[in-house]
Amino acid sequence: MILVLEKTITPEQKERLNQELRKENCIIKEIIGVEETILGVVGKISRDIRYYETFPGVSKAIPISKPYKLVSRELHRDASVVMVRDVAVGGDRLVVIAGPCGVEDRTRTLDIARAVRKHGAVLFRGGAFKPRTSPYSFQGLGEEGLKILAEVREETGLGIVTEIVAPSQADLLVKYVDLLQIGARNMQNFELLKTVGRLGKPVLLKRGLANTIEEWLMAAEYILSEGNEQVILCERGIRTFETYTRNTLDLTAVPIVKKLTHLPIIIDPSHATGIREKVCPMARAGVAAGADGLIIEVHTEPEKALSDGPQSLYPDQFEQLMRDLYVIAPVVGKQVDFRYLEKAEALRKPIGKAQSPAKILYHGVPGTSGHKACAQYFGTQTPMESFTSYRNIFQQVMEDSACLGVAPVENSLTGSIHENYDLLLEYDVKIVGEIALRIVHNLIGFPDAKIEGLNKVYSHPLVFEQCREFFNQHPSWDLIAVKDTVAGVLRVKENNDPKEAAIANQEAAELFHMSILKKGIETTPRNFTRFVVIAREDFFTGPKDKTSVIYSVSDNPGALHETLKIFAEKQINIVKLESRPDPNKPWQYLFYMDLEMDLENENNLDILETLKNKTEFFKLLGNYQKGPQAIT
C-alpha cells in the first residue's frame, strides 16, 4: 500500500507509524516528492489498510493494485536512474553498450573496446560464461574472460557487462563485473535473482523468449524484494510465429515499461534480429520508441566469431549507427554523448586554487529548458544551482573556477539571444561545450479544463514567440509574462482556476501533477536552442572542432570583407556571423562568429595570427567540441 503523509508530520509520528509498519514486517520506502511525501509498503499486512489512516501524520492510505509492488509506477511516481561506475542508465543521456558476444581472446576483444569507445560506447558487453543451446557450443572462457575484461576496463575506462549464469558464480564475477547480466533463459531462474538481489552491484534483466511483460516485471519484483533497486530491463526479443529473424523485437514493451514501472529500459536490436542488416534500423526505432539505451553486438571480425557473429556488426557500422543516433535522440529528449566518460573524469576531479569538486549554474529551476540542458550535458549526478540571472550565472563562474555554467545564446525559431552574447563580451570566461536542446512547448492546465474556455496564459516572452502561430488561432487570450515556464505553470496551480493555462515542458507538468492540455505547440516542431557551456579556463581536454569570436574592423570598405576572406581561401565554414551594437560606441559594430575548426589548434596559428591584424578589437571566447546540430 502506499500512505500519503501530510505535510505537517512529526518526526515522532512518523518514527510511531514506522515502528508499527515493522510489526508487520513489511519492506518500508520513503519518497519525498515536490508536494508531498509518501511510504510505499510492501509485504503481507493483517490489518485493513484503513486503520492506518487512523494514524496522526497520515493523509490517506491507497493500496497497490499490480502484482509487483516495488517496481511500480504507484509506488515510485519518478522514473529511477541506475549508476554504473560514471554512466547513469535511465537519464538524458543515452547510453550504449557494445562490444562481442563472448569474450574469444585478449587481442581481439582489446581491439573491440577499443573500437566501440571511439565511436561513443559507454559500457562494454562481453561474455566469460556462454549458455549455449548446444553442449558442444563455445561456453566462453570463464576466469580467464573476465581477466580480459578487467584489462578492458583499466585501459579504455568502460564499464563491464557479463552474465551470470549461476549463483555459485557470484562472489567471482562481483570482483570483475560492474554490471550483471541476467540472460532470457534465465529470466525466471529464481534463486539466481535472489542471489543478485543480495549482491547489491546492478542487474541487467533481459526478457525472456516467451514471457509476458508482467511475468518480466515480476522477476524483477524478486530482485528489488532482496534490497538491489539498481536494476535495468532489457527488451530482446520474444519468440513468435515469424522465422525470417531470430526474435520478433516487442518495441511495444517500451512506452508500457515506462508507463508500469519507474525502472530503466534498453532494446539489444542483436539478439531480437539475429541479422546484421536488420540491427540498426531496429537500434533506431528503439530509440525513437523511447528506450533508454541499446545493447549492441560489434566484433572485429564477425565471420570469425566464436558465436552470433551473423548478427555482430563491424566497426565502421556501428560508427554509422551512433552517428545516426546523434542526431536522431535530441528530437525524444536525449542526447548521444561522445565525451560522456571524459566528462565524468573531469567532474570526478578537484579543481581550480580551493580543489572543489564541479558545481554546475543554470538559471530557472527544476524543470526548465536550462535545468534539462545540464542535465544532458552533465547529467544529474553533478551539483546544479539555480540562479534568478544569467548575469549572476557569469559573475560566479568568473570568480570560481570550479564552477561551470550553462546559458542559452539562440533559437531556431527566435534568433539569438541578446543578453548572452552581451555578457560573453563582458566576462572573462570561455566557451568550453555546446548542446542543442530540442523545445517542445505544452498548453498545461488542470485536467477539466477546456482549451474554448481559456482566457489567460502565462509563459516568458520567447515562448510565446516561438509558438505565435498557436495564438494568432487565440486572439482573445491574455498573455502574460512570467520570468520562467515553471512559475507560469506555478502561477496557474496556485489560482486555481481552470480559465488559466500556461506554456512549459513535460517535466513541469508532471512536476506539479498538472494536465497537458495540447502538445507541441511550437510554431515548427524544428525549435531547438542552442546552449554554450562557461568556464573561466578550458575544463576539457581532447580534440575541438569550433571556435567562436567576437571582433570589430575599421570604418572602410571592404574591412568586414578582409577577415571573410582569410576563412574562404582556406575553405573553412562559417556557420553563423550577426552583428551587435558595440555599447562603447555609438553606431559602432561587433560582429560575432561561430567556425568550425579550431583556431588555437597549431596548425591554424597563422590564421588566427592573420584575424588578429586585420581586426581593431578581437576576443576569442573559446574552443570546443560542436554538439548534435538542429534536424533540417
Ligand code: PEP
Second form
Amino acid sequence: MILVLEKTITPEQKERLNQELRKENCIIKEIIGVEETILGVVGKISRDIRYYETFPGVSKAIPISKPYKLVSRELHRDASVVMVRDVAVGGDRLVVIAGPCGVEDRTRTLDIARAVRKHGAVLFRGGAFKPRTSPYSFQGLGEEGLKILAEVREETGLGIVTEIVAPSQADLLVKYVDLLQIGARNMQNFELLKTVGRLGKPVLLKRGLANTIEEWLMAAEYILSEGNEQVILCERGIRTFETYTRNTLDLTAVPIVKKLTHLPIIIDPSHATGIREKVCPMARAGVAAGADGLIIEVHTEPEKALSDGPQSLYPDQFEQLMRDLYVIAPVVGKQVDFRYLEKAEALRKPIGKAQSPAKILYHGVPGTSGHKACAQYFGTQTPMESFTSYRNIFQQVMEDSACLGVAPVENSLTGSIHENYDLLLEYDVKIVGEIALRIVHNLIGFPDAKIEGLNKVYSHPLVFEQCREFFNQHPSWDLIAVKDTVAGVLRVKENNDPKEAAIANQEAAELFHMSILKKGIETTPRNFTRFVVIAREDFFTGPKDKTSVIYSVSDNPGALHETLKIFAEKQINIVKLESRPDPNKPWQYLFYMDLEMDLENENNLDILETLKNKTEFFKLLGNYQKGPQAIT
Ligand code: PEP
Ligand code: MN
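Starting from the form predicted on its own above, please write out the structure of the form predicted together with the ligand.
Next comes the full complex, and the chain you just saw is listed first.
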C-alpha cells in the first residue's frame, strides 16, 4: 500500500506510524517527491489498510493495484536513474553500450573497445560466460575474459557490462563488473535474481524469449525486493511466428514499461533482429520510441566472431549510427554526448580556491528548459543551483572558478536573447560549450479545463512569441507574463480556476500533476533553443570547432568587408552574424559572430591578430565544441 503523508506530519507522528508498520514485517520505503511524501509499504499487510488512515499525519492509504509493487510507478512516480560508474541510465543523455557478443581475445577486444569508445559508447559489453543454445558452441573465456574486460576499463574508462549465468559466479563477477547482465534465458531464474538482488551492483535485466511484460516486471521485483533498486530493463526481442528475423523486437514495450514502472529501459536491436543491416534502423526506432539507451554488438572482424557475428556491426556502421542518433535524440528530449566520460572526469576534479568540484548555475527551476539544458549537457546527477537572474549567474561565474553557468542565447523561431549577449560583452567569462534543445510548448491546465472556456494564460513572454500562431486563434485570451514557465503552472495551480492555463513543457505538467490540454502549440515543431555554457577559465580539453567573437570596426566604407575577407580567404564558415548597438556610442554597432573555426588549428593561429588589427574593439568569447544542431 501507499501512505500519502500530510505536509504537516511531525517527526514524532512519523515515528509512531513507522513503529506500527514495522510490526507488519514489510519493506517500508519513504519517497520524497516535489509535491508530497509517501511511504510505500510492500509485503503481506495483515490489517485493513484503512486502519493506517486513522494515524495523525496520514492523509490517504492507497492499495497498489499491480502485482509488482517496488518497480511500479504507482509507488514511485518519478523515473529512476541507475548509475553505472559515471553513466546515468535513465537520465537526460542517451546511454549506448557496445562491444562484442563474447570476449574472444585480448587484442581484438581492446581494438573493439577503442573503436566504440571513439564513436560515443559509454559502457562496454562482452560476455565472459556465454549461455549458448548448443553445449558445443563457444562458452566464453571465463575469468580470463573478465581480466581482459578489466583491462578495457583501465585503458578506455568504459564501465564493463557482462552476463552472470549462475549464482555461483557472483563472487568472481563482482570483482570485475560494473553492470551485471541477466540474459533472456535466465530472466526467470529466481535464485539468480535473488543473488543479484543482494550484490548491490546495477543489473541489466533482459526480457525473456517468451515472457510477458508483467512477468518481466515481476522478475525485476525479485531483485528490488532483495534491496537492490539499480535495475535497468532491456527489451531484446521476443519469439513470435515470424522467422525472418531472429526475434521480433517489441518496441511497444518502451512506452508500456515507461508507464508501468520507474525503471529505465534500453533496447538491444542486435539480438532482436539477428541481422546486421536491420540493427541500425531498429536502434534508431528504439531511440525515437523513447528508450533510455541501447546495447549493440560491434566487432572488428564479425566474419571471424565466435558468436553472433552476423548481427555485429562493423565499427564504421556503429559510427554512422551514433551520428544519426546524435541528430534524432534531441527530438525526443535526449542528447548523445560524445564527451560523456571526459565531462564526468572534468566535473569530478576539484577546482578553484575552495578546491571543490564544479557546480552548474542555471536560470529557473526544475521543469524549465534552463534546468533541462544543464541536465542534458552535464548529466542529471551533477550539482546544480538555480538562480533568478542571468546577471547573477554571470556575476557568480566571475567570482568563483568552480561555477559554470548555462544561459540561452538564441531561439530558432524568435532569434537572439539579447540580455545574455549583452552580459557576454560585459562580463569577462568564456563560452566553453553549447547545447541546443528542442522546445515543445504545451497548454497546461486542470484536467476538467476546456480550451474553449479559457480566458487567461500565463507564461514567459518569449514563449508567447514562439506560440504566436496558436494565440492568433484565441484573440480574447489575456496573456500574462511571468518570470518562467514553471511560475505560470504554479500560478494556475494556486488560483485553482479551470479558466486559466499556462504554457510549459511536459516535465512541468508531470511535476505539478497538471494536465496537458494541448500538446505542441509552438508555431513550428522545429523549435530549438541554443544555450551556451560559460566559465571563468577554459574547462574542457579536447577538440574544439567553434569560435565566438564580438568586434566593432571603424565608420569607413569597406571596414566590415575587410574583416570578413579574412574568413573568406581562410575558408572559414560564418554561422551567425548579428549586430547589436554599442552601449557607449549611439548609432554604432558591435558585431557578434560565430565561426566554424578551431583557434588551436595551426592554420588559424594568426587569425586573431590579423582580425584585431582591422577592428576597433575586439573580444574573444570562446573557442569550444559545437553542440548538436538537431534536425535543420
Ligand atoms: C547477449 O547479450 O549476448 C545475449 C546472450 O543476450 P540474450 O540473453 O538477450 O540472448
Ligand atoms: Mn550475443
